[in-house]
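Listed next as structure tokens is one chain, alone, in the form predicted alone.
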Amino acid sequence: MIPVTVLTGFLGSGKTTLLAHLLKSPTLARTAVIINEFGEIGVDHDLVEAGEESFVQLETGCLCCSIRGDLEATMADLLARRAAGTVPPFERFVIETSGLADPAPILNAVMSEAARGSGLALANIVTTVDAVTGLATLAREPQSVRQVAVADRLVVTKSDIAGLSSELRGRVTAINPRAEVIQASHGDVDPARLFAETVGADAAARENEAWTAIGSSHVHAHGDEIQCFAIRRDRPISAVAVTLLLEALADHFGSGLLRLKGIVAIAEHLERPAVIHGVQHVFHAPVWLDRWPGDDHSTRLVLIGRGLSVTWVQRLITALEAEIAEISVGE
């Protein structure tokens, strides 16, 4: 399975700083790296004037591609070339977007590709957020709230010069209240730490404080509408009921679901529990783990888009349980 991390973040919030000194680290060694929207570049000098769908191998072994068309030919393409023996058998993406992308595509697009067979999973999503200027944006631009928002880890850059103040950590921790947050100063932060992947039991144990945390509740990201709320189940859920809730979410929320992700007890297999996670109408095949990351066995769905209702999902899932569970009885 090859991860794929996506970086996101708003103009000027120091995405490019970030991922120019990550690409100086040998933990990116055999990475491929994809800069959507190369004219916003600044990574290197030769990558920009290389063009469009150009190919450039850092010193790192890194290897970078620029391009202004379509996310998923070029994966598709940079897969086949490291199938051929053509590029260094890189190990991981990390897909750069565009500072005013809705990120919501981008994971569609990684998801859509690892839906063809493709190996890819995407591993998680990292957002920048400038500590200078960032509570002004977010009050501001609505597409760095749902960058915000999706995210597994939120970097604070530029905390060399100002800091990471109560203001901004309260903003971005009520648009969302799971991720980890991490300060960088001139770009300097440990790759391992952020890239770590967000699927196996390791990553799930982690999270756990953060679903904890978010519980039940409900939170409202003001001058947005998006909303991010958890549910936890204490009672398995059938494999079946599964698949019909995350039809009936794609059908019913659509492209205001930014983002589920959960760890799911399945009925027919209480020792491995699954992750599932999905982006508008598009669900990654679920991650069976080879074991619970902790004494906590329940159900804990995590859901962040627009239009959303905490009470019509608990009840759809209530709904579609009594239903298998009545169909069970009858045969």
Second form
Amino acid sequence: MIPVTVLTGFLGSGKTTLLAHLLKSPTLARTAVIINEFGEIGVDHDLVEAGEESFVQLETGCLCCSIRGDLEATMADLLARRAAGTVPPFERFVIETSGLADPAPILNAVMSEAARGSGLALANIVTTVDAVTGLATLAREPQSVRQVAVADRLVVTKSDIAGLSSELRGRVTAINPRAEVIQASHGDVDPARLFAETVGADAAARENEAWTAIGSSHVHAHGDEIQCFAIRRDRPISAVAVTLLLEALADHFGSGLLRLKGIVAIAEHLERPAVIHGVQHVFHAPVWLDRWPGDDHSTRLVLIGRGLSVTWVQRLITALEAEIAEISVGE
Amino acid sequence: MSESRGDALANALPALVEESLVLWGRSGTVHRESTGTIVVRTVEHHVRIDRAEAGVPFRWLVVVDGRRRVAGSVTGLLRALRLGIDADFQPSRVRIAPIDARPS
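And the form predicted in complex with the partner chain, for comparison with the form predicted alone?
Below, the chain from earlier opens the complete complex, with every other chain and molecule after it.
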């Protein structure tokens, strides 16, 4: 699997500085970088010097609006060129979005490519937040809230100018209580912390422990209507019910579902939980863990998005379980 | 006495349909008749949801204003219901591949 990291963050929040610094690290050797800039003439790519065996590809236009298809085509093209040996044999992708981008369609594009069996896997989402202007930006720009909401790791930049204030920490934690918050000065961050592998069973287990650590049915509502809630089910769920659940979520939440992650106790294989991961209406094939990562063997799902309803999801699961149980008896 | 499997679904479904109306921004009422039929009334629509007869390749019959739709699962039932009462609804064109019950 080739892990894909999406680097997002609002305009001027330090994405390119961070990326330029990271690409100098041997940890990020063999990285294919796709930089998206808004406007016809890009400059960000000139600010990023790729290290040995890494390279930068520029896309212009806003990834989330007009060229989502182009992003998928670019990834597919780079994979083909990698296979043909006409580009360095990169081992990871980093996609830097434009500061104005809604991350959800971009994540959707990555997951669509992954679903086509391209060998890609969405590894993690890193969002930069400006220590100086972040609070005001979050108050003013709904897009910046979405960028924070979907992050696995939040990098607070420019902490040499202003430290991470309690107000900003409180705000980002309220939007996204699961993400690790890391402070950076001049883009100086340990790459291993940002790009720790999140692909594969062990990594999936680690990530899900962090994601699902928040309590059952815990709801965070924000002025911008982005919600985050967790659902816990102690009883295992049949594989068919999980499939039907994901299908219903795709139907009725659709683009409102920014992210879904979860660890599921599948009734047919109690000893091996399945990790599920989705963005909008696209869901990864589940990753089966070899064993439960801890003593908690319950199903835990975390959903982030707009227009969601925890009550509806709970009732849906209850009805699906009842239907599958009824069918099982009839067989 | 414990709830039978049939009762569990009969009880869960009206609650789900009721909450679905809220989720979809539709005001209306949901009522389960003694025959088991679920009746949904919104300002514009009248819906009857019944279990399909035995031996047919679907499980649910959803009749919206006299127009008949069928569904193979609760998920399909919700899709049929919303298609009938929400003109703006566009179900996902992507079908989720069944989760393989055997871990890879």
